[in-house]
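Heads up, the chain below is alone and in the form predicted on its own; it's given as structure tokens.
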Amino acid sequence: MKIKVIIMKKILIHPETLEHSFTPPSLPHREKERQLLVKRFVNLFESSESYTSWVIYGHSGVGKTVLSWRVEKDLREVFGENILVAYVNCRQSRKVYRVLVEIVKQIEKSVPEKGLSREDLMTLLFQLTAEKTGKLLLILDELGVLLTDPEAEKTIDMLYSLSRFSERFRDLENRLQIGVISIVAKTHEYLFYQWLDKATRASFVKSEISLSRYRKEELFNILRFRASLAFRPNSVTDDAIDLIASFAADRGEGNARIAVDILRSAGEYANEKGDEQLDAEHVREILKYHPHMSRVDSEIFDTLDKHKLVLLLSIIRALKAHGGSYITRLQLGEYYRVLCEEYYEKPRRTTQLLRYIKELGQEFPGVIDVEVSGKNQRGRSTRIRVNVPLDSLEDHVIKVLGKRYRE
């Protein structure tokens, strides 16, 4: 008897590009600003100045980490091994001392981790690169946590060391290049200025760039892209993709790492699954586990009256059948007259209709969504979403309909 032996086509063929680590080749919606910073660091590098730096302010997962890795990467392309590269996480490192040993062992490994002062190891970070290339790019992310430490003045100091190298170091000056890349989180904006003394700001902040929170068309292009890098082709559908990007924005603030980590999370389960494609419900499955989504309170079944339930229940039908992220309002009303007849409610009309819906987005936030798109414009149209597993709240639905209203 022959055996047939069935194999199931992953989806997700290169997890990899969903990690946070990960540098894509391209950045949607930050492409403006990765032109501008390569540009003015490789006129840094090709000139006769010595120093330049840029702050990126901005809020969690509105991409200030990945665009400083970006233009690292380009620098890397246009300079070779004429450039010397040393990034460290501020948050991780916390202490002034652990971040200058950490740059300095990016540039030379044998350097020892103990032993040496702060001072010793700014002299050995000019020295050792102006040995070896004469040109740095220093990326200091987190920079503002550092401000938040008892010993804030030693990293005003040390930053100060660095954008006045030139003038402690005459013999260096026309051999040594440095290039600043500090990455402060919109919460330490104020801080930052709070603490850097009028000296320090003046050398030490010479340009800056506030990306602002990615709005919910953003994060879909966004989303579209990291897809094309990490599934097979067409295997993920726009409303999957939509579903994400509205989740993201309205309950992660715009987080463009929330929304990539759920798409990596969606495409785990549809490959476990063995689904040839991954669409809007195998993201309401990852959704209902997210620490940002609002549970269902069953309680709050008991405080909606009958017809409030059959609507809810002619979403979930109409989303089940549509089989998108979201359903309109006119794509509701069939199912909504025919619910509204099998238990014998009166349908109501549009305005009291829409009434009804827009509470239902209030009395299950995070769960149900309603959107108005094109608002105040012609041809506007109400968007409802529901970003749990439809099965299972269809099924609680029709239990409560049916212990309160028995026939």
Ligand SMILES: Nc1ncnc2c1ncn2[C@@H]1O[C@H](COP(=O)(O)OP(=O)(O)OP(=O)(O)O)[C@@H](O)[C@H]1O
Second form
Amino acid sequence: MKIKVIIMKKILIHPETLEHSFTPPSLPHREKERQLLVKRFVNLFESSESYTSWVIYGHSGVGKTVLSWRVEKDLREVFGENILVAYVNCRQSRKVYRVLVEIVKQIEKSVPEKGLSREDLMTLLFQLTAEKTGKLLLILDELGVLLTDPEAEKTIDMLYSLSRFSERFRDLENRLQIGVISIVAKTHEYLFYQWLDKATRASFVKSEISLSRYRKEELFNILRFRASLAFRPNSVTDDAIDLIASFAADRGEGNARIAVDILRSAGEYANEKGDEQLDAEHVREILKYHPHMSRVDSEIFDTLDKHKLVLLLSIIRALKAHGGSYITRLQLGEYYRVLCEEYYEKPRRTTQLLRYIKELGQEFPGVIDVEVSGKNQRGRSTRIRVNVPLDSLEDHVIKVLGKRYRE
Ligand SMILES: Nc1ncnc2c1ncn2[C@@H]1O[C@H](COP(=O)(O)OP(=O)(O)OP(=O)(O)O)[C@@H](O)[C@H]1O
Ligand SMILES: [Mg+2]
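Alongside the form predicted on its own that was just displayed, please also present the structure of the form predicted in complex with this ligand.
Below, the chain from earlier opens the complete complex, with every other chain and molecule after it.
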């Protein structure tokens, strides 16, 4: 008897590249900002200037942290051992004192964690940096957290000392260059203006960048790129990526973290099943449990008339036949006509059909997305997307239709 050995090839081969702690080699749609920051910091460290500072603002998941890490890596490539870097997440440290300890310990491990004042730590930071290489990149992530009470005043002190060190340590000035990247979540932006008086702001914040929320097309490109690092070549369909990008843009407010997480979960799911491709249906399985996902409320079916149910069924059938993440109204046409015949319904004209499609979108918020895209040569096109697994939705619709109209 021959024993057949099936070697299942996994498609998600580098899951670690989808961790949020991973810094990808490039950042689609943030390359302009990356180059600008790198250029300005290289200029600082190659000049005789002593200080510069950038603040990055933006909503959650717009790439603030990863942009700062990418800039850090780029600067290390330019300056090698000659640059010191300290990265601290202020949300984790919570207190200005802890933040300072963290920073100084990244410059010199042997510094004690207790017994020094904030003032001592600041002085140590400048002295140690000057002794070592003289060039320091400091990344203060989630700095806004420290601008809430009771830390706000101490934070202002720290920022003030950072920006004015050259006045206090005249002897160090020529041997010390400090570049600061501060990251402030959009929700904390106002605190910066509330707490920092004009003078401090002018000396601390030299320049600002505001990162906008990702649009769907941008998320698509980001996911495509991240998938190329994590998955076997050609194993992730555009339909799968399109569905994730739409979901993260609409339901996740353009948050790339949500998008990357779904890509990873869907990849793990396809791996477990031993499938050779990640497609839209895998993504729907994952979205089913997503906290941002609206549930299908089974009571809604009772409120739909027969025609709407037939229309919904034809959307599901068309999606299954086309296999993509969405179908257009034109593609829907033939499935709709066939089902109308099967269920003795009179097919509606285009305008009324379009209205019904839009209503379905409103009746199943988050489950059925209806998108009217811009004008092309053939006029506007309507795209219909279903975010839940098609099989179970189909079963349900058939059951309701059967119960009501066939018996
Ligand atoms: N342009 C991009 N290219 C590739 N990956 C990206 C890009 N932008 C964000 N990401 C990825 O999306 C996830 C979230 O990004 P990041 O952690 O930088 O967001 P953030 O703005 O710091 O959010 P928060 O305010 O919640 O901390 C990370 O996994 C990151 O690698
Ligand atoms: Mg962040």
